[in-house]
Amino acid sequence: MNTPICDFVREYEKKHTLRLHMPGHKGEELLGPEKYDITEIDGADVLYRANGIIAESQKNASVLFGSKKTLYSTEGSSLCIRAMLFLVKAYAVKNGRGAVIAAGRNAHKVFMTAAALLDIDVRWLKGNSREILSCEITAEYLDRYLQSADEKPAAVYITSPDYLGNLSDIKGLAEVCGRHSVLLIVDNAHGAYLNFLDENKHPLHLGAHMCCDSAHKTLPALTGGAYLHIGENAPVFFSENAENALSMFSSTSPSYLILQSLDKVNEYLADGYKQKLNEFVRSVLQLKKKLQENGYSLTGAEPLKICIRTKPYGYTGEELGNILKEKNAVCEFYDKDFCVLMLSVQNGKEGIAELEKILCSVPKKEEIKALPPEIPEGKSRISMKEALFSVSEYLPTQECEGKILASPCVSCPPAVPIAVCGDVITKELTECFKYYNIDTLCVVK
């Protein structure tokens, strides 16, 4: 598969052109990659008004993922989430429907802030899980919700895979959404590779109308590289307006290093990646089996994620994460209950072997039986938008009972807020914040 963006930049660099344009480094090395770092000069095309090399590269990606249209983001899936919500609201307004989205409660904080900025009415779906990072929304659960909803949402928003490696039944959810004439959009940031499994588990293949993928999370792309995919079954309105939606929230100075990375990933995916991926997945499955035989408790079915419930093994997630760090292995995320390891083909069999050696060298201890607090149902006093734009202040968590949360107070990872902007902070919520080491909250003054 050709790489038009990479080819253009390399040809430009070979000419040793006098660079009378941005960036200010002029191609001179300070960090290393400056000579390939350009801006939207003649011939380099314009992201979100693409009709040249970027358009050609995006078409390559669209073919690989089987989409109606695929667009690049150099600002991660966060940009794509904002654009998806804008498109859903614009489409709803165009068709005389309310800007209502039903969303799994484990949505990324960007979803919440984008919904607030766009004044979208979010109806939260808690599902069947007690954990803040997971939200088990089955087809039956969604069907019951849509049948009984006082106002049918314009779209259902699902996060799959979630941070703990759980995969939603996207096919079943898509069928339910179809019966109720509701759109299905998916935050697939952790699952770009799902399209290339022997059994394709990518949301577009399973019936989602639109989704985002973070190429940098599981594919060998630079950080910030992501895709916005429009499905073949999506309204024409989405593909006609997707570039405009992205441009509304994005920088006018996209990183050409990231664009080249996405362009090069197309070639990587087309050149035997599927076979490499599925061989690697089989190695990961063998590792998971060995870890379970060794006494580890695993959760989640995502092939490239190993999520350990650490307390049954006698450790908090924080303790196990620090043990890994001492052995020169750094995990993706840990808290008191979980240790999350994200893998990719680039880890190779050597990485799998090293990880097995490290984890199996950790002695099993007596089970820690303390359970995390159950996240209580949120009680909204004002809208997310009103809360976000209110005069606010930061206070110690223990002083916030009875106050209204103004802004999501959670780091990334995992970036899943414990409470929603506009929620009243109850005693139960205060205990949850303390459990997850959040000692300061932004509240309405």
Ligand SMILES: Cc1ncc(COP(=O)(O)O)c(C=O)c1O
Second form
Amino acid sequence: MNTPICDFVREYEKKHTLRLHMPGHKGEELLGPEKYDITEIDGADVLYRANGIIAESQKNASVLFGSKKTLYSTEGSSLCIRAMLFLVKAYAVKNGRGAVIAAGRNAHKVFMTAAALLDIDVRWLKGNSREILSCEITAEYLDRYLQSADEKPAAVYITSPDYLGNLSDIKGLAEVCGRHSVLLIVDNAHGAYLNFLDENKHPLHLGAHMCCDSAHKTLPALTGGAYLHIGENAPVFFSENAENALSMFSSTSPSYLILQSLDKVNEYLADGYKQKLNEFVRSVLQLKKKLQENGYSLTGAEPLKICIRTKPYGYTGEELGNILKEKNAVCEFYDKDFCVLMLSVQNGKEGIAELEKILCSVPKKEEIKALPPEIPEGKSRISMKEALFSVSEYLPTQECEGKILASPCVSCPPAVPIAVCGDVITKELTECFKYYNIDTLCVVK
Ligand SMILES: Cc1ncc(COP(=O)(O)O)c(C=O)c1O
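For comparison with the form predicted alone, kindly provide the form predicted in complex with this ligand.
What follows is the entire complex, opening with the chain shown before.
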């Protein structure tokens, strides 16, 4: 597969042109990659008004992912989420429907802030899960919800895979959404690679109308590289307006290093990735089996994540994360209950062998019985938008009981808000924040 963006930049670099344009480094090395870092000069195309090398590269990505249209983001899935919500709202308004989205409660905080900024009415779906990071929405659950909803949402928004490696039944959910004439939008930030499994598990393939993938999370792309995919089944309005939607929230100076990275990833994906991935996944499966035989308790069916529920093995997630760090291995995320390891083909079989050695050298101890607190049902006092735009202050969590949460107050990872902006902070909520080491909250003044 060709790499038009990389080719253009390499040609440009070879000519040692007098650079009378941004960026100010003029291609001179300070960090290292400056010579390949250009801006939207003649011939370099314009992201979100693309009809040259960027359009050609995006078309390559679209063919690889089987989408109707794929657009690049150099600002992660975060940008794509804002654009997806804008498209859903604009389409709902155009069709005389309310801007209502029913969303799994484990949505990333960008979903919450984007919905607030766009004045979208969010109906939270709590699902069947006890954990804040998961939210099992089954097809039956969604069907029941849509049958009884006072106002039918314009779209259902699902986060799959979630941080704990759980995959939703996208096919079943898409079928239910289809029956109720509701769009299905998926945050697939963690699942770009799912498209290349022997059994394709990518949300677009399973019937979602639109999704975002962070290429940088599971593919060998630079941080910030992501895709907005629009499915063949999506309204034409989405593909006609997606570039405009992305440009509304994005920088006017896209990173050409990231664009080249996404361009190069196309070539990588087209050149035997599927086989490499599926072989690697088989090795990860074997490792998971060995870890379970060793007494580890694992959650989630996502092939490239190893999510350890650590307390049954006698450690908190933090303790296991720190043990790994001492052994020069850094995990993606830990809290008191979980330690999440993210793998990619780039770890190789050697990486798997090293990980097995490290984890199997950790002695099993007596189970820690304490369970995480159950996240209480939110009690909304004001809208998310009112809360976000309110005059606010930061206070120690223990002083916040009775106050209203102004902003999500969670960092990344995992960036899943424990409470919704606008909710009153109850005693139980305070306990949850404390459990997750959030000792300062932003509350309405
Ligand atoms: C589920 C989920 N969605 C969206 C995002 C945002 O993705 P990005 O970092 O590519 O902007 C993240 C980031 O961690 C995430 O975990």
